[in-house]
Each structure stands twice: as structure tokens, then as C-alpha cells.
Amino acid sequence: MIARALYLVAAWFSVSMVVTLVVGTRLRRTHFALSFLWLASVLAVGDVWALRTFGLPPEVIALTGLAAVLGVGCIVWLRDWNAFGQVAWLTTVIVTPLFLVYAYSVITAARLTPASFLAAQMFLFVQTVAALVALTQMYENLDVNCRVRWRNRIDRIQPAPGFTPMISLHLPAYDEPPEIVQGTLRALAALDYPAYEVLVIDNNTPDEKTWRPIEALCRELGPRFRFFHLEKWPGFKSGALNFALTQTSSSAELIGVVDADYRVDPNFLREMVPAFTDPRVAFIQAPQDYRDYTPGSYSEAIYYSYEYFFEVPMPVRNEHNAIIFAGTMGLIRKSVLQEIGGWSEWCITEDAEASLRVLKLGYKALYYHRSLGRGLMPCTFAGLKRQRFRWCFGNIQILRKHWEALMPWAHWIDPQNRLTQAQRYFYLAGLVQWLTDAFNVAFLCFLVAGGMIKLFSSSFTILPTTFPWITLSFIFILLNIWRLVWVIRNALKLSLGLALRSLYGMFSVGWVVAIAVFRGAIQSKTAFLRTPKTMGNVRVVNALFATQWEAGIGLLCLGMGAAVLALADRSPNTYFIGGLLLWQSTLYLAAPAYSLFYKACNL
């Protein structure tokens, strides 16, 4: 009965997605009986085509008679969503959860030893884990895309005439190159706004070299500019701002942060403070964007990978107060900042983790969806691979220090903790987006260890497979990556072609975001990896060697994805294995091809 179960939730879930990947977009309203209509059509297509193939009505009506009570209830609670996709939603959460009680029919049913048994309990949880973060996932993707009413999106923000609090924007430094960080200041210089001081901060730079031309020009630019040269100051990046905020002016109001080498608009203020008339507002962000990619190169395709967070997560997690304060390009109130203590310089990444405790204390948080400056992307392929270490280590950091206060039942434990239910998911998805990755890895091991398996016909067996199990994964795969290219286009206007460049643009980092995933799970601490801002010459060799993990990996899988296809038994779990292989070298192999024609900072 399972089996039928979810042959008849799987073609609900097929119809429905396909529909919607392919015209889901297009429908900009809503309406409780356009919805039902379609809900009933795709339950309807489901249930002949079950009837026809398997009989039973009784097993079909019951099915189908609580997959329509739950749809109505997504349909009322998705209410600003079209038709498309509340179904494609509800259908994913009925399909997700049945396959895995299906898989776990299938464990439990055959008789496999104990080393198999246990094989395939470890499979099953990390199966189950990856489709709850690939859950939230589709959650982000399809609200964003399918979404026709937005409660809280801002594109502007009404001037408030009169209202010019001081701001104290702070500049940290470490080891920069002059010229980008003088581009900066100059940027900063031309500001449309009356009140305003910049901090520049330049810690631990060894070379006095370096940081002497900076805090010439700031004595050149005025008394509103002032430079401060730390040695041997502890904190990193955190703690040069923390420093900062001893050194504010006492008038200021508004702390803003901006990263050594972006040049803001002359109306990044004038834009974005009126914000703060609403004395509930404790900062505001808006996108980090960037300025030095070559249209049609492998840069671009790495730039879209970066607006995609911008794109995707930020405005859905607006609507529901719970965005992240990403650093530069925002502005937080100085007391909101002092009355969590400042930044802590135990995280890596400080930035989101002070957002975190802000909006613990009932604070709101705004996403100004509006470009206002521009910086510069890694130049190299490992220096890409730098900045994705730093970003995954301090969320990773952030789990483990904040895990409890995330939990549903958080506020009965913390009375303090005014984090809503939906900003507890929407911090804790994010979170844990980012061991997406790290289950990769293991899933890899797994096919390899299945691989091997086939080559040397052993009578150990991972996992039992049957055909549904190989059909219906198949499927998903596929939707999954259709997903990914569908709100890749959608959401960042891109052609194809550019889209699945771009998603193999975050591909092929994934091999560094699993390791700091595993870095960060058994380490509390690591060393701030600086993002170089200068290019360098690059040669071919150095291009591989910063690749060669994900380059080996991706050949074993080549090798192996090959030899089991030419060389095991002509059975439907050798094709879906070896096939399996063949793709996850893809995901690897796109490390050293990015690596290779990767180039940024033309400046």
C-alpha cells in the first residue's frame, strides 16, 4: 500500500511541478476558487492515472479526500501566493516525507545483515536530513517566484525632510591595497548628506607602506574623516569595529559599515536613513552588489551567484522580519548596537550574528531592496573559495552558539527571547542551508562505497533498492535541479545559458563549504580569512593546485561513474549509480574549469 500510496502523491507532485516550472510565473493573482480549481485538476490527473493502473478507488478517495482537506488549508494559508504554486507546495510536503517512510519500508522489509542494516540507516538519515533543508529550500524558491502580493517589499522609502540624524559610517582595514581603499574614501567624500563621519580603522597591517597613503588622504578629505592605525589589536574584523564604536562621535545616531573596497552611491544615505523615522527600525540592509565582472565570463557567473542570496532568501525573509544585517551597504542605531554589547569577536561572521541578537530583543529589521554601492568580488578562484570558508565557519558558529534559542519551544525556556516562530525557522533554515554541502559529501561516499560495490559483485548492500525507489529519486533529481535554473532565471532575469552557469558557479564551491562545515562542527575558532583584493598573476598550475581536492574527487567519480556503466550488470540500479557518478563529477569538476577561467578586479 505505501508503494501505491506514493506512486499516486508522486505523479500529484510531478503534474504539479512540471506546471509550475514551466508557467508559474505568469500568473500574477490569487483567488481561493482559482486555486481549489487547480488543486482538484492536478488530484484529478493523479487519481485516473492510479485507477487505471492499479484499481482499489477505496485507497484513491481516502488519499485523495486528505490531500484535498490539507490543500485547502495551504491554499488559506499561502494566501499570497498563486494557484501554482500553494499546490506545488502542498504536494511537496505529502510526496517528501511518504517516500522517506517508503525507503524505510524497504530497509526494515529486506533481510540485510547487520553491517548492511546499519549502512542503510546511515543512508536513510542522511537522506532525510538533506530533503528537510531541501524543503526549505523549495519553500524560499517558490515563494519568491509565485508570490503576487508583497506585504513588506521596499523599493523606496519616503523621504523624511528634516530628519538628518548624525551617522558614523566605520571603515575596517586590514593589509589593503591604497588605491581601492582611497576609491572608497572619495566615494564616501561625495555623500549627499549633512551629518555625517567616517572611521577608518586599520588594524594590524604590517607594512606602514600600506596604510600611510590612507591616513594621508584622510587629513586631505577633512575633519570628518579620521584614521586610526591599531598593532596587534585582537578580533579581527570585529574587533577593529568594536574599536571603532569607543572612538564614535557622541552625537551620532546611526552606525553604518562599509567594506574597504566599495564605492557607495552619493545617495546611499539620503536613501536609506528616513528608515529610522520608526523608532521600532534597529537597522536596515540593502544588497551588496558588486562592480568588476566581464559580461559573458565565468566572473559574471559567479557574480549572479552572489545576487541570488539577494534575490531569493532576503526578500522572502523580509517579509517576515527576519533578515540578516549582511555588514556593509547597512545601518544599524548606534544604542541598539551598545545594547548588545557590540559586535562579538568570537564570530567570523559578526555581522549576522549581531542581527540575530537585535531581533531577540523585539527589534524590527528592514531590506531595502535597491542597489546603492558597489564592491569588488574575489579576484581569484581561491580567493572565491576563501571568502566561502569564512562565511560558512561563522554560520556554523552562529548554530552552535544560538541553536537553543532557534528551538519552537525557545520562549518557554526565555522568557527574554522575543524571536517570533517565523524568524526562529527563518534563521534556522538558513543556517542549516549550509550543510546542504557537507550531505552531498556524504551522499558521494555512499555512491562511490555503492560502486565499488557493483565492480566487485560483494553481497553486501547498502541500501535495498527497488524501481519505485530508483524511478521516484530520479524524478526528484530532476525536478530539483529544473528548480534551481527555474528561480535562477526567474528571480535574477538571466538567460539559460547564464543560469546554469551561475548554478555551477555555486556548485562548484561546494567542496569548500563542506569542509568548513566539518571545521566548524568540532572547532569553536579559526583564523579570518582575508579576501585579496588585488589580482596577481595566476598561473595555470596555481589554478589547478588551489582545485586539486575538488579535481580528484571529480575524476574518481568520472572513473568510477564510467567503469560501473561499461563494466556492471545491465540492471536499473547500475544505470541510476553510475549515472549518479557521472553527474556529481560534474558538480566537482566545475572547481578547476571556474578556477581556470575565473578572473575578476578589472578595476
The other form holds:
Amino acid sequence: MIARALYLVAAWFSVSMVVTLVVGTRLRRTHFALSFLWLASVLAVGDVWALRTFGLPPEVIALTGLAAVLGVGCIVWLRDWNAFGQVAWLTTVIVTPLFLVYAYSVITAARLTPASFLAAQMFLFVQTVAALVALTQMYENLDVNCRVRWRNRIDRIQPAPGFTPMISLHLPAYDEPPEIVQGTLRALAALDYPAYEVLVIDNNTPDEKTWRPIEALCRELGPRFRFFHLEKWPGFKSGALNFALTQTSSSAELIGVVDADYRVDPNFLREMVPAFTDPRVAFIQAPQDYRDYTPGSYSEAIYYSYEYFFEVPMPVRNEHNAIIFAGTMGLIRKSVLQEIGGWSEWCITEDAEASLRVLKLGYKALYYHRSLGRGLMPCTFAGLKRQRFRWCFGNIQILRKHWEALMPWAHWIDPQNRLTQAQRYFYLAGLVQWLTDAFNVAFLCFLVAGGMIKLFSSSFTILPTTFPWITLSFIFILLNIWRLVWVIRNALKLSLGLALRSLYGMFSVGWVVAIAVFRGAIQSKTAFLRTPKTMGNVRVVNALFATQWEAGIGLLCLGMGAAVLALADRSPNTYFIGGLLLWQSTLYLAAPAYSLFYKACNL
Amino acid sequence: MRDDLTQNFERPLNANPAPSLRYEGEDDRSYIVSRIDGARLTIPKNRSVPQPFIDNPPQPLTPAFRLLVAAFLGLAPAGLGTIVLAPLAILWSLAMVFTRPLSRSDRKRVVAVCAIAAVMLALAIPLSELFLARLSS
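Could you give the coordinates for the form predicted together with its partner chain, as opposed to the form predicted on its own above?
After this comes the whole thing, all chains and molecules, with the earlier chain placed first.
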């Protein structure tokens, strides 16, 4: 019964997803009748197929009725999406739990040894949690590509003549190459805004020769620029920013954070400041953008993997007042920053952490969807890995510290917590999405174990894989990859090749993200790893050394996948495990490939 | 550390008669520095108002929540971990009710811990029963 129900729902899911992935972005209007018609068509296609295949068992009728009711609810709830997105989301929400129930029923019905049963249950547990996280990504992807009405999107802010509050721009720097910081300062000096100051806080730079030229330029640029050099200063970047708060002009109303490598546009402040005429607005964030990539190169692929965050999750979160303050290219009200007690020095992603505390107080945050400054990407793949480690570790710190504030019952426990349910959901989803790569590592462990069993023993089973299980898993994986390419292509307006390279750019840092998740789970603190802005020595050996683990795992998967396909029995299970191992090898081997060919800081 | 700091700072300061920020001294809680215009500043070493992560004072229900997280992970091996840890989480939180004066929020947390632990137990019991049945057959 469950297998038939699953087949039916999988048919609905496949039809609605394939159509959505092919033409889902073209429908730019939404109407209840249109959505209902599409819902009825998808259900009818699945039902006709089911009728021909199984006849008319009661579960088909019951499921169709349930899907129709839920579908109407989805259409009403997601009224800003087009019909394709609404029905794709509905079928995803139905097929996911049904697949898990089916997997559970297979495990319980199979005659497994206690050890196999235990292993199968562990797999099911990981699969269940991973499926929940995947659902959050699916929602985000459909939202960005199938939304036809953006209620809060801001491409232009209405100018407010005469509204020119004093702004204090804080530029923290640690061991930054002086020529890069000088470029940043000159761009800041050219800002078209009447009332601002720039505080450069150079903390812990070991060599005096590095910071003296910056100090000299600050003097040259006039009293608007003030330079502070701090030795052995605690708190990393947040420590420097907190010091800057103590030195901020008392007349400043807004604080801006600009990274040492950012070249801001002259209209950076003039365009963003009018947003603060609304007293509820606590901060505004513009996208972080980069200037050091070469078209057609690996750095271009990595550039678009950075852009993904500002083109997919941020616009979606902005619709629900749930964006993060990403530090550079953002402005925050000074009084709010003081109200939350400044930047947290225990957290290495202090900007995102601060934004959560701001929103908890009930303030509003805006995402300004226009690039107003460009910085530098890490020069080498090793630098990229360090940066990704820091971001992930910092987010796990936030999850550990603030998880209770994000729970559905948070307001009941703490009435001071003014986060809405949507804000809690988006923050929680954004944080747990970092776990995806850790789940991938867990799946890989099961796959490798499965491969070993295929090669060396036939008596032990990890998971009793049935034909429906293999078929549907294959369909899910395929549609999942297609969906990722689809969202990257459409949201970032890329060609298929570049979208695939960007996707692999994201996969290539999967291992370091997984390590950061595991470290973040057991460690509460780590050093702030600054992203290097100089090339250093990037010879072939160094590039490969930086990705030795990924290369080792990739080669292991490649060898084992090939061995399973060549030596094990000819069964669907063998092809499935062997194929997945080969696919996993491409994810891990992407790291050494990118490490060899990625080169940014192309100034 | 103080000697290192003085040594590292004095050298550049002496080399430049108009440093941007001059180190004057420090105690356990603050750095004392002087600005270019002679104004003295006392900057606290810990400038973050929220307590640093590691020094968070343990809340009465922190162990109960830790047991709850462990109980959740205990679902993975056929619910066996949950069977042991979820009741412990419930017992711990109930013990807090009877042994300590709890705030209103903490009393609500006790309810949350008990409710979540009960749901997890409901999931874990059939799973572990199936496992035990396989073990005995």
C-alpha cells in the first residue's frame, strides 16, 4: 500500500518538478484559477497513470483528496508564487515524508540482523534530518525563481533631500597590504556625502612597515580620517570594531562597516541613507561584490558562488524581514548597536550574530538589491577554504548560542523575544543549511561501507534497498542537482556551463564546511582566520597540499566506485552504489582542480 | 604580557613623536591609552556586553537541554539512546522544579523539555522494540 502511494506521489512530484524546471520561471503572473487548473492537471496525470497501473485502490483516492485540499491551501498561502512553484512545493512536501515512511517500513519489514537493523536505522535518521534541511533549500529556490510579486524588494531608495545624518565608517584592518587599504581609503575619500568620518582601526598588525603608510595616508586625507593602531588587542575584528565605537563621533547617527579591501562607489552613502528616515529601520545591507575575477576562469565560477547568497537567500529573507547584517557594505543605526551592547567578541561572524540580536528587539532590516562596492575574493583556494571555515564555524556558534530564541515556542518562554515565526524559521533554516555538507560526509561513510560490503562480503546489509527505493532515490538526486543548476542559472543569469562550474565551486569547499560543522559542534571558540589578500606562494605542490584530504577522499571514492562496478554482482544495487561513489568522487576532486586553477586578486 | 606589550609598543612610539594612540598601561580589566591630543582613555578589555560564550553561567536547565540534544541523537541507533536519555532529561528538569526556585521562563522550559522528551520517547519506543525483537530472535 505504501509503495503504491509513494509511486503515485512520486509521479506527481516528477511531473510538477520537471515542468517547473523547464518553464517554471516563464510564467510571470499568478491567479487562483490558473494554479488550481495546474494542480488538477498534475494530480490527473498521476492518477491516470496509477489507475492504469494499480487500478483504483483506496489509497489513490485518499491521497488525491488530501493533495487537492493541501494544494488549495498552498495556492492561498503562496499567493505571490506562480502556479508551477505552488504545485512543485506541494508535491515536494507530500513526497518527502512519504518516502521516509516507506524507507522505515522497508527496514522494519526486512529480515535484518540486529547489527544491520541498527545501521539501517542510523541511515534513516541521517536521511530524515537531511531531508528536512533539503526542504528548506527547496523552498528558498522555488521562492526566488517562481515568485512573481516581490513585496519588499528594494532596487532604488527614494531620495530624502536634506536628510544627511552623520555617519561613522569603521574600517578594521589586520595585517592588510597597505596598497590595498590605500585604494579603499581613497575611494572613501571620494564619497559623495556631506557628513561622515572614517575610523581606521589597525589591530595587531605585527610589522610597523605595514600600518605606517596607512596612517600617513589618513593624515593626508584630512581630519575626516582617523587612524588607530592597537597592539595585542583582544576580540579579533569585533574587538577592533568595539574600540571604534568608543571613538565614534558623538554626533554620528549611523555606523558603516567597510572591509579593508572594498572600493565603494561614490554614491554608497547617498543612496542607502534615506532608508533610515523610517525610525524602525535598524540596518540596511547592500550585496557584497567582487572585482578580482577574470571572465572564463575558475575565479569567475567562484565569484558566482559568492553571488548566490546575495541573489537567492537574501532576497527571499528580505521578504520576511529576516536578512543578516553581512558586515561590509552595510549601515547600522548607532543607537541600536549601543542598545545591543556592541559586537560580540566570542563570535567570529559577529555581523550575522548582531543582526539576530537587533531583530530580536523588533527592529526592521532592509536588503538593498544593488551593488555599491566591490572587494577582493581570497587570492588562493587555501584562502577560500579559510574564509568558508570561518563563516561556517561562526554560524554554528550562533546556532549553539541562540537556538532557543529560534524555536517555535521561543516567544512563550521569553516574551522579550520579538522575532516573528517567519524570522525564526529563516534564521534557523539559514543556520542549519550549513549542515548539508556534514550530512554529505555522513552519506559518504554509508556509501563507502556499502561499497566495502559489495566487494568483500554479501552477508551483511546496511540498508535493504528495494527497486522503488533505488529508483526514487535516483530521481530525487537527479532532480535535486537539476534544481540547483536551475536556480543558479536563473537567479544569476548564467549559461549552463558557468552555472555548473559555480555549482562545483560550491561543492569544492564542502569538506572544509563539514570540518567546521564538526569542530563547531565540539568547540565553542576558534581563532579568527583572516582572509589573505596577497598571492603568497601558490605553486602546484602547495595548491595540491591545500586540498590533500579532498583529493584523498575523491580518489578513494573513484577507486571504490570503479571497483564496485567492475567486480561486484550485476544488480541495481551495485550500479546505484557504484554510480553514487563515482559522483561523490567528482565533488571531492573538484577541490584539487579548483585549487590548481583558481587564481583571484587579479588587480 | 605587560612587558611584551610595553616593549612592542614603546619602540614605535619613541620612533614617532606623534603616535595615534599611546599605550599607558593596563590592569586586569582595562587598557589605558592616550590619544594624540593628550586625552586619556580607559578601554575595558572585555567590551562585549553579552557574556563571552565560554563564560556563560550555567542555567538551571542547561543539563536538561544537553540531555535532550543527546536524546535526539540517540534516535539514530534505533532509539536506544533516547530510551535512556529522554527520561533522564525529564527527571532532571522535574528535579529542578522541586529543588530550586525557578523563574517563570525556566518553569516554561521545564514544560518544553518534558513535552519534547515525551515526543521523542514516543518515537523511540517502537524503534527499540523492533531492535530488541531482532536481538532476541
